[in-house]
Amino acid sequence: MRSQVVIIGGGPSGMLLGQLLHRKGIEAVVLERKTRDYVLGRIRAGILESGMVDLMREAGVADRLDRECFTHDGTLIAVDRDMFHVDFKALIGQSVTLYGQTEVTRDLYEAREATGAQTIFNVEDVTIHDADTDAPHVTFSVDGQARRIDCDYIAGCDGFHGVSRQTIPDSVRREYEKVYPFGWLGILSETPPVNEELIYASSERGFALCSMRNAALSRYYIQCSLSDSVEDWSDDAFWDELRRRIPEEAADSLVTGPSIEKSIAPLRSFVTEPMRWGRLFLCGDAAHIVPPTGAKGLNTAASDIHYLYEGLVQLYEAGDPEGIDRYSERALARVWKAERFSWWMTTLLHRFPDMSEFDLRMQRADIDFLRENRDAQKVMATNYVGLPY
C-alpha cells in the first residue's frame, strides 16, 4: 500500500491536516489506535482562536460551527471576590470562537468519510521507519494482521504518548519540560453557564474557571492536589468549593446538577526540538503540551497543521521544499510564545504549594497590574485570542 502522506493519529489535528490535504489533491491515510466512538467520546476545551476557524472554514468543514458557535468578545479576571473584565474586542478589535473540541472532531470525521479518504482504525503496533531516508515507510497491525504503508511523508499527530516523537533520536532530540505541583478537576453539566463569558478566579484556596460548551452545558475546573482522585470528590462538595473561590455574584447565580464527566488532569509546559526530522514531522501534543491556563492546546496544534499542510501545498504543487524544510523554524517560534502565555496565566492565578508572603504579594501586584494597565490587557488580549500565523 502507498500514499503520499501517512497521518499517525486521528485527533482533531490529524484530521484537519487530512482534510485540508485532500482538497489539494494530496492523498493521505489516517492510522488511528482507537474507534471513531471513542475518539469521538473524549471531552476536551473548545475556545478556538480565529487562526483555527479559519483552517476550518478552509478545510471545508465550518458550516455547522459558523450556526452553532459563540462568540466571545473578552474575559473575566477574578481575584478573591473582586472580578474586571479584559475586554477583546474593545482593545484589539478581535475575538475567540467557543466551540467544542469534540465538535469540531465530528465535523472532520464526516468530512472524511464523504469524500472516501481512508482511515484506518485500531491499529496496533505502529513503527516508523527509514525516517531520515526518501524511502520512509509505516508498519502496522490491525487484527493481528501486519500492515505496511510507503509514503513520501509522515506527520506524526499521536500525542505525548505516540511513537512519532520517540521515533527521532535521542542525539537529535531534545526536550524542555516544566510540572506543575497541582492538577485541574473539571466536570461536565448539564446547567447553563453562570456567566455569557469565561471567569478565571484566583482565590486563597486555590484556582478555579468557570466556562461553557453551549447554553445548556458548562464545564467547570478547580486547582486540586495531585494526590487527590475523581472519588474524592462528590459533586456537591465540587459545588460547595467551586462556590468558595469565585466572586459572590457568580456563587450566586451558579446553577448546579449532578456530572455528566468528572476528571482531574495534571498540568505541564512541555516541547521537544525539532518538530522535523528527515522526513517526519511532529504536530501538536507530540510535540509540545501546555497546562489549559489560556486555551492554547488545540490552537497551538492548528497553527502546526497550518505550516506544516502550506510546505506540502508548497512542495507538491511547485515542487518548492522552503515550507517543509523550515517547517520546524516556524512551528517552534510560535509554539515557545504559546508556552510563555499558558505559564504566565497559571503562574499569574494558582496558589503553589511553597509560595511565601513575598511570592504571594508579587502575583497580587501582578494581577494589580493587569486590571488597571490597559497596556497590559492589551498583551494579554493579543496572546489570548491568538498570535498570527
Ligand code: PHB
Given for the second form:
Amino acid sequence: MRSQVVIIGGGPSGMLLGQLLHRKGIEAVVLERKTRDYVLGRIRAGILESGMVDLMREAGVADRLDRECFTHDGTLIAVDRDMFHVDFKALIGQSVTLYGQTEVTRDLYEAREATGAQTIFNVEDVTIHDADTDAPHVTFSVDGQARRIDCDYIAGCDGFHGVSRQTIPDSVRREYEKVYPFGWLGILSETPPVNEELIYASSERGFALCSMRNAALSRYYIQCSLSDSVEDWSDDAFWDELRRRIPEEAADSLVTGPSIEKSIAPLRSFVTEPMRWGRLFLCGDAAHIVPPTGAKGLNTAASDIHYLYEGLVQLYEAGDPEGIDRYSERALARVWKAERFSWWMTTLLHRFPDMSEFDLRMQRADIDFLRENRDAQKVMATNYVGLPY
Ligand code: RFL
Ligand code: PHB
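Based on the form predicted on its own presented above, generate the structure block for the form predicted in complex with this ligand.
Let's see the whole complex now, leading with the same chain.
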C-alpha cells in the first residue's frame, strides 16, 4: 500500500493534521494503537487558544465547537483565602475558549469518517523504516497480519510513549526534561461548576484547579503525591481536600457529587530536539510535554500541526520545501516559550516538598507582584491566551 503521508497516532494532533491535509487533497493514513472508543474516552484538556480554534475552523470541524463552546475573558488566581482576577479581555483584548479535548477529538473522528479517509485501529509493532532516505516506509501488524505502507513523509503524532521519537538516533536526538515531585488528581463530576471562570488556587496544602466542561459538568484537580493512587482518594476525601485549598466563598458554594472519572497525571516538562529527522516529523506530545498548569499541551500540539501542514501544502502545491525544512526551527521557537510559561505557572502555584522558608517567600512575592502589577498581568494574559503562530 502507498500513501503520501503516514500519520502515526490518532490523538488530536494526528487527526487534526489528517483532516487539514484531506481538505487540500493530500492523502494520509492514520495508524492508531488503541480503539476508537478508548481514544474518545480520554478526559484531558479543556482550554483552547484562538490559534487552535482557527485550525479547527480551517479543517471544517468547528460547527459544534462554535455552537457549544464557552468564551472565558479571564481567570481567577487564589492564594489561601484571597482571590484576584486576571482579565485577559481588558488587559490585551483577547479571550480563550473552553471546549474539551474529548469533544475536539470526537469532532475530528466524525469528520474523518465522513470523508472515508483511512484510519487503522489496534495497530501493533509500528516501525518506521528509512526515514532518512527518499523512500521511507512504515510496517505494523493488525489482527495478526503484517502490513506495510510506503510514503513520502511520516508525521509522528503518537504521544509521549510512542515509537516515532525513539526512531531518531541517539546521536541526533537531544532531550531536555524536568520531572516535578507531584502529580494532579483530577475528577469529572456532573455538578454545576463552582465559578464561571477557572480558579487556579495556591494554598499551603498544595495547588487546586476548578475547571469545567459545561454548565452541568465540572472538572477539578488537586496536587497530589506521586505515591498516591486513585484508590487512595474516595470522592468525599477529594471534595474535602479541594474545599480546604480554595477560598472560603468558593468552598461554601461548591456543589459536590459522585465522580464519573478520576485519574492521576504526573507532571513533567520535556522537549526533544530536533523535531524533524529526514522525512519524519514529530508533532505534539511525541516531541514535547508541559505540565498542565498553563493549559498549553494541546495548544502547542496545534501550533506544530499548523507549521507542518503549511510546510506540506507549500511542498505539494508549489514544490517548495522551505516550510518543511524550517519546521523544526519554527515549531521549537514556540514550544520553548510555552514550556517556559507552563514551568513558571507550575512553580508559582504548587507546593514543592523541599521548599525552604525563603522559597516560600519568593513564591509569595511573585504572586503578590502579579496581583498588583498590570504589566505582569499582561505578560501572563499574553502567554495564557496563546502566542501568535
Ligand atoms: P496524544 O493525545 O497522547 O495522542 C497520541 C496518540 O497516539 C497513539 N499511539 C500510537 N499509535 C500507533 N502506534 C504507536 N506506537 C502509538 N503510541 C501511541 C495513542 O494511543 C494516542 O491516541 O498526543 P497528541 O495528539 O499530541 O495530543 C496532545 C494532547 O493530548 C496533550 O498535550 C493535552 O491533553 C495536554 N493537556 C492540556 N493541554 C491543553 O492545551 N490545555 C489543557 O487544558 C490541558 N489539560 C492536559 C490537560 C493533559 C492532561 N493529562 C492527562 C496528561 C489536563 C490533563 C490532566
Ligand atoms: C481542564 O479543564 O482540564 C484544564 C483547564 C486548565 C488547565 C488544565 C486543565 O490549566
